[in-house]
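In the block that follows, a single chain appears as structure tokens, in the form predicted on its own.
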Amino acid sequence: MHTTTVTKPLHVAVVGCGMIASTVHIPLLARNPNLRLAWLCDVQEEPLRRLAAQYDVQHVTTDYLDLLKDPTVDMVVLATTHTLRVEFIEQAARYGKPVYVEKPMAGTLPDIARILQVVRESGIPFCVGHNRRSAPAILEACAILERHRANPAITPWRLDRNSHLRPPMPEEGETMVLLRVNDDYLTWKPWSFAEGMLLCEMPHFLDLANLFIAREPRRVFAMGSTRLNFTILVEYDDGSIATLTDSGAGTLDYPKELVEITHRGAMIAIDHCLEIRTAGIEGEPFRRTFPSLDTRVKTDKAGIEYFYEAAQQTIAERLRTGDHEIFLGFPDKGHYAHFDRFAACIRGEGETPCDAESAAQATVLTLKALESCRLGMPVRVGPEELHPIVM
């Protein structure tokens, strides 16, 4: 349950009313008492009229300049295809409008550089929709990892056979991240296969790897099909490594996301944003659970057992009704809180939950992974690509 402190609502405009906007962003914005849906914009008029009527939105347009010219608009959510983002962000900056943009932030390295330049020069509040940064389970995992980094003591129950003989191991300071994504391509819209799951989904997970490792990436090696099944290795400047494995040939009645982090004798596992398991850190409980946003599931189970029960209820309900749109047991992946934190940033009450610089790093890695997969070899990630200077 979210406990948002209600203030004067910010007026929000949404540009692009496709699947992610209509099923996630618009419903969440309409439910948030700190935000008020004021404008909807799309090139297709039918979804505009339908969504405006459904959510009682006063203004609709097929030209985004109309909403940018409205002085009452406090925040713009950009949910168009990534190929249209640079021009819009440039225009929004000219009108001084804060921008929340869906991932990937851009589709080319020059576009990334241009967006960074516009955001730096204009100073507009800016946020990219890497919403897992605002998920309760991810925030707690980050806090656990930081506490361990600050005090990486060897726990008394570990077996240390040669403590007096071995030299310090530099590899102990590296962070290893293993991230597995189980997806089902049947749930994807047909247009997504032209871009592939690597471009559509991996910015989220490469951003998580960057968040946990907190070092500069230096090399990427990807293999497989960018459309469906692939593995990505990212090497960082301190020797840390992230391994990301994604399969679109899976099934969503099994948990989608598992992250395992090892560092200086500790293991932190985040299971589908519903549960954290911790080992090797004295004073930390083995298991923490996090509530789902779905109130329809009938169970007293928590954590990942909650998901298993929800999945079985989903299967039973689909077989009973034939309605394959039903899915029970959604974890809290931070969508609502990400909007809330960005709204606070616009009010001057905190930092953006995902700034342009952080998002650029994840997007660069995504594009480098695409390049590596097509070339069949590792590719370098240079500081000039992570921190471009555009004259």
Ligand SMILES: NC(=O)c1ccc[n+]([C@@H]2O[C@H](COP(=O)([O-])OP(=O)(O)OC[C@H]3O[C@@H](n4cnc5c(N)ncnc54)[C@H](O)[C@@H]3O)[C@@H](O)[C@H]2O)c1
Second form
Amino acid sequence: MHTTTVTKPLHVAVVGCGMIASTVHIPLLARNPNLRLAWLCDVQEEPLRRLAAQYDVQHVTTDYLDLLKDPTVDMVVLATTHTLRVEFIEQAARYGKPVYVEKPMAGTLPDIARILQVVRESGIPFCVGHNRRSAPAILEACAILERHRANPAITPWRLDRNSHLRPPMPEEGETMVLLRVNDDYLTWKPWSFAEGMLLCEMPHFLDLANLFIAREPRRVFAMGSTRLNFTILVEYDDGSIATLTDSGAGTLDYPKELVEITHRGAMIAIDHCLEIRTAGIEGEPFRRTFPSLDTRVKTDKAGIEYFYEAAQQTIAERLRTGDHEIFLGFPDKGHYAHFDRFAACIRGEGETPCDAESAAQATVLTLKALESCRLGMPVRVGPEELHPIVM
Ligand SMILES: NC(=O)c1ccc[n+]([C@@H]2O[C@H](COP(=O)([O-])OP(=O)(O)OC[C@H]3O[C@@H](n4cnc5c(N)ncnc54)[C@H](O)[C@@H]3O)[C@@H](O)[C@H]2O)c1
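Right, and the form predicted in complex with the named molecule of this protein, after the form predicted on its own?
Let us now look at the entire complex, which starts with that chain.
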């Protein structure tokens, strides 16, 4: 359940009313008492009229300059594909509008550098839609990892053979992240295969690896097909390694996202944002569960058992009605909270949940992984690419 404190609503404009905006962003923005949907913009008339009527939105346009010129607009959400990024952000900055932009933040290294420059120079509040950063399960996992880093006590039950014969190993301080994505390519739209799931999905997951490891990446090695099945290895400057493996040949009847983090004798596993399992940290419970936002599933189960129930009910509904769009039990991946936190930032009540610099790091890694896949060899990630000097 979301616990938003109600204040004077910010007026929000959404640019790009396609799949993610119409099924996730617009319904969530409409539900948030701190936000008021004031404008919708799309180059196609049909979704504009339908969504404006459905959500009672006053203004529609096919030209985003109209909403940027409106002085009452407090926040713009760019939910087009990455074919529109730099030009829009430059214009929004010119009108002083806070920008929430979907991932990927950009499609090239020069575009990333340019966006950093515009955001720095204009000072506009800025947020990238790496929404998992705001998922309750991810926030909790970060807090557990932070507590363990601050007090990495060895559990009394840990088997330690011959500790008197050797010094502690420095590698114990590295953070190893294993991230598995089980996806079904049939659910993906044709345009997403141009550069593939790697460009579309990996900004989210490389961002999570960066969040948990919290060091500078130095090298990326990716292999496989960039559009469907691939594995990415990222090496960080302290020796930490993230392994991300994504398969588009899986099934959404099974939980999609598993993250396993090991660090100084501890394991923190985040299963599909529905549960966290922890081991090797004294005082932390083995399992915590997190509710889905979907109230349609009829069950009192929680965590992964909830997902299995939701999947069985989804299958039964699809077979009964023939409606393959039905999907029950979607976990809370932080979309609502990400908007809410960014709105608080615009009101001067907190930090942006995903600033341009951290988003740039995840986007640079994504582009480097694409390059590595194509070259068939590891590629270096330099500080000059992660932190470009913009003049
Ligand atoms: N955060 C998430 O969970 C998540 C999930 C899915 C997609 N996304 C991201 O969201 C973005 C959009 O994905 P989608 O699947 O909704 O794409 P989509 O193709 O369904 O929608 C894009 C929309 O933008 C409109 N558009 C294009 N150019 C425009 C312009 N100049 N002005 C106004 N509208 C314009 C198109 O007409 C279309 O309706 C992508 O970058 C994608 O990676 C994020």
